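Just the one chain here, the form predicted alone, laid out as structure tokens.
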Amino acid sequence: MSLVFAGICSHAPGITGRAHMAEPTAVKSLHAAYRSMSEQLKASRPDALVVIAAEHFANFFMSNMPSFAIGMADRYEGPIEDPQWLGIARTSVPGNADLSRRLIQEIMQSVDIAYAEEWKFDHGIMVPLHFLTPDYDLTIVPMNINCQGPPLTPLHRAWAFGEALRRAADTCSERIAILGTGGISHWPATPDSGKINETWDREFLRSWSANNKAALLAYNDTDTYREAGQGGFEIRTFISVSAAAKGLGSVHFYQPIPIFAVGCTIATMTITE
């Protein structure tokens, strides 16, 4: 088998940790955008999901930084937040090591990559699984781009690592799913914390929704930093969703929401050769 979903969505804290601070009907709107991704996952019949979400500093640090990881476990362990803070009760999550193994030796045919049987699931990958697998019984295989600190992936190794996905799961005999995880826009950590810049959200959700690999490839992290914030690095995740599943994208929420100091993004991708 190959890829039988794709899709894209935002993974900040607040929006299980401050759900009850936000404008009620734009909570209502994402949860309802949640589920329907949720419901679209699981009619695809995945036998797992691969999530490719950001370092945020919590299973490496600038000691020992790789562009690429991906986890090597048959159980992972989230969040790694405090739970009450977060929302979200700490959990255990299936993986297959085995599955993980075989996505690895296939993808570092092209891409140099770190993996790890270890791996503490924070925000970026909890987040989206509190609502799109709320039972937490579908495989999960982790996967974590550094989008934190410089010198961070390039973008155009982000899609490299799209495509290297791409071709290992078409290897599989298994069903894959894979979801990437991010911004768009935030300041997060910062006396700007609440800020989105929808403008430039947008532009480049049209981008991601043509999959103009030109597009996406042509940001550079001086402009991305000035007009999406240190946040905003994490569209290499989206990137590397694109360059797997080639084809269009479909953006079923979108709304800036300060609270949660993101604008919220749900959106999927068609599955082309």
The other form holds:
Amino acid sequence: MSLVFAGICSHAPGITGRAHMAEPTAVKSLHAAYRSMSEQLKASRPDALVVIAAEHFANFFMSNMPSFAIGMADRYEGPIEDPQWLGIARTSVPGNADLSRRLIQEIMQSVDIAYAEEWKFDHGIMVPLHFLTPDYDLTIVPMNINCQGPPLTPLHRAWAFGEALRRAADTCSERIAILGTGGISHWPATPDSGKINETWDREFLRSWSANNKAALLAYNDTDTYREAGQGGFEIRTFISVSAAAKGLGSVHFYQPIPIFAVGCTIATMTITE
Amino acid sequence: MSLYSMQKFLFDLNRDPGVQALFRSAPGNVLDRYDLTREERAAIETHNIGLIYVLGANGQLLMHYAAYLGMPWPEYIAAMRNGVTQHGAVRAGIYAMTTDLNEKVANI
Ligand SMILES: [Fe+2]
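I have the form predicted alone already, so could you send the form predicted together with its partner chain?
Below is the entire complex, every chain and molecule, led by the chain shown above.
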């Protein structure tokens, strides 16, 4: 089998941690959008969900920073954050070391990656799972792209990683879902938190939906930093999903919710040969 | 190396309940492990989020540290703005403030 589902969504910690501070109707529509993504995911009957996230120093640090890392364990713990602050209880999430190993071996044929038999989840993975698999009953394979500690993973390598992931998924007997998590423009964890460049976001989502490789890879970090903040570096995870799915995207939800620090996004992509 | 060390401390603390427990009971012993300037060490010892922010700590490390301290969100945002007011612009890293000092973003 191969890919059975591809999507992207926001992972900002405020979505769960500061829900009480947001405008209730916005929260309601966002939750509904997560719910319908969860249903779509379930309907694809996946055996495992690959989460391509941009983590925030839960596992990787500048002492030894991989451009790409893939988890290879049977269980993962999360969140590392104070559970009350994040609004998500600490839990254990099922993995599949054998499936990870097979994916890793194939991806390694074209992209140099690190693997990790220990991996703690932060909000980059926990917030999406909280909505999409609230019972934590689906096997997760965590993958990370360095969007946080410069020098960052080049965008064209994020694309190559997505292609390699697709090739690897194609060799597996399992039904694999993939999800890229991150923000588009945002200035998280700064006094600017809540600043959102909606025009930039919509332009990015247009290119992403059209799977316009040239446009996606034409972004550069200097312009992104200026126009979309350091949070904008997380477009890498969305770009790798485009490369893996090869299809066309549909944006089901996009709305700036300033107290969540991000233009909240839920989108899926068709899977094309 | 120094900003690196300060961030390394935050990284270790944020992800490791063992370090958190030790930092509660014997903060000095934990901080001795890191090559910190006097300013950095004092900022950590006094939970001075504003100064740690200005010294250039990555915002994600700092945000999780503020959460560990139990600091409510509006206080965390205010602490960073106070830091810039008192100590000037962020000195390093990619988490500089780009809004005005008294600007309210997201109504905070
Ligand atoms: Fe993030």
